[in-house]
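Given as structure tokens, the chain that follows is alone and in the form predicted alone.
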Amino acid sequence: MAKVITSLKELDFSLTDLDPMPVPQKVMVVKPTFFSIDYVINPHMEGHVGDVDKIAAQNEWSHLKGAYEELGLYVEAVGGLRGYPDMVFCANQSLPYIDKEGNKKVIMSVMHAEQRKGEVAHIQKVYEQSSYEIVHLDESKFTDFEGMGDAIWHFKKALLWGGYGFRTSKEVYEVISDTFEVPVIILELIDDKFYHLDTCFCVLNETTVMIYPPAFTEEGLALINALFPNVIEAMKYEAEQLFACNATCPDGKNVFIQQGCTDMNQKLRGAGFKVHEFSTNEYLKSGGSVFCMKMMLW
């Protein structure tokens, strides 16, 4: 069912109409050996060039990696690459997919910032070793697509939520929808502090999402509320300063989130989720947190 939905009036299906999608059991992470802040490509980086505690960053990464292992997931730790300090944010370089027959494809990203373009070929090697069909976008037509930073799968459903406005072109979702033969609901992002969809939108399970409403248009909010019976809203401070919505819920029950999100954690527990807090303070300086620092794979 390939189609791109841009408004509520175009929404002509419910979740029960969609093909199921298995929950990924593998996590890719990139070692933070070369993580640093060497330039400014988002508002969160301002004032932080050269300001990374390497030992703290390694410890934060290690604790998060261990938590995935404790959940029983297979973790593949990929080596970083000198000269690419942001490659640790490995949600950005690709968009993987598995169909109902078990066939795996991945669309490789076209990074918005020149400083990050070289990351893609390195991440592609992981997919080549894991039996994925590799798909490249026509870079003469599409200059911006940042993988699962902006394109997020609905939990257990062959439905993609796509953000656009800062790092991903709106038009790219037609190609993605046709390539994977899935519907895509696209959401315009309107605040540059929330430059990726994963900074303001976190799918927790089939019926629940966590969002920061001011990052979206009214049309976008209407689409979100139409398909999620349970919408948990983040407060301004926790969304902007602690990246509360850049959390992840690998199994629909356990939420990994930046420590200190007191209001959000209370809401999550009230909704029946188990909350696990992690310090990603060094990575927040670069504009990323828990979700950005991994890629779920089949």
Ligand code: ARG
Given for the second form:
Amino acid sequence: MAKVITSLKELDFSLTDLDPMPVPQKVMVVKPTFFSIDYVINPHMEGHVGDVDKIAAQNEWSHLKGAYEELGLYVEAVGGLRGYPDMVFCANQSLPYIDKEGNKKVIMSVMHAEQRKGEVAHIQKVYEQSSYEIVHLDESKFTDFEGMGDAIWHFKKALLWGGYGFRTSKEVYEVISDTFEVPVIILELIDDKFYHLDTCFCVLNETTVMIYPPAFTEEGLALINALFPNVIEAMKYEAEQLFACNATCPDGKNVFIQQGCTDMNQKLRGAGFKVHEFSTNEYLKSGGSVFCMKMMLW
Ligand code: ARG
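Having seen the form predicted alone, please provide the structure of the form predicted in complex with the named molecule.
Shown next: the complete complex, the earlier chain at its head.
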């Protein structure tokens, strides 16, 4: 069912029409040994160059890693690389997929930021060791695609949500849709503080999403509301300062989120989710939090 949906009038399916997709049971994380802020490529990094507390960063990362293990997920901790301080945000270098027969494919990213381009080959090695078919975009045509930072799977469904505007270009979703033979609903991002889709959109289960509405266009919001019966909205402070929407819900029930999102936590509990708070304070300075510090794999 390959197609790219850009507006409500093109939406010709409902959730029940989509192929099922298994829930990933593996989590890849990248050790924060070389994590630091050496340059500014998003508004959150401004004023933070050289400002990472390495010990705090290590502790925050270890705590999060342990929580995935406690949830029963298999965690693969990959070594970092000197000179790539953002590699710890391993949602960005790839987009993995599994089809109905269990065949695994991955599309490797073409990082928008020059400073991060070298991360992709390092992450590719992980896929080479786990029997994924590796697909590269034609870099003469597509210059921007930042993996699961912008392309997010619907929970348990072969449907991709694709953000574009800052780190990923719109055109790339035609190729992704054809490669995986899945529909892609694309959403334009309009506020540079929410430069990746995972900063303002978090799929919690089949029917529930958490979003920060001002990061989207009217058309985008209409598409989100058309497919998710339950849309939980983040407030400005928690979305912007605490990255509330950069949370993760690996099993459709337990939500891992930056600590202090009081309003969101109340809404999540009210909707039946179990909330687990983590400090990702060192990573917030770089414009990332829980969601982008990992990659879910099959
Ligand atoms: N400093 C990193 C960058 O700007 C942060 C990436 C966070 N990743 C994410 N998917 N939101 O590229």
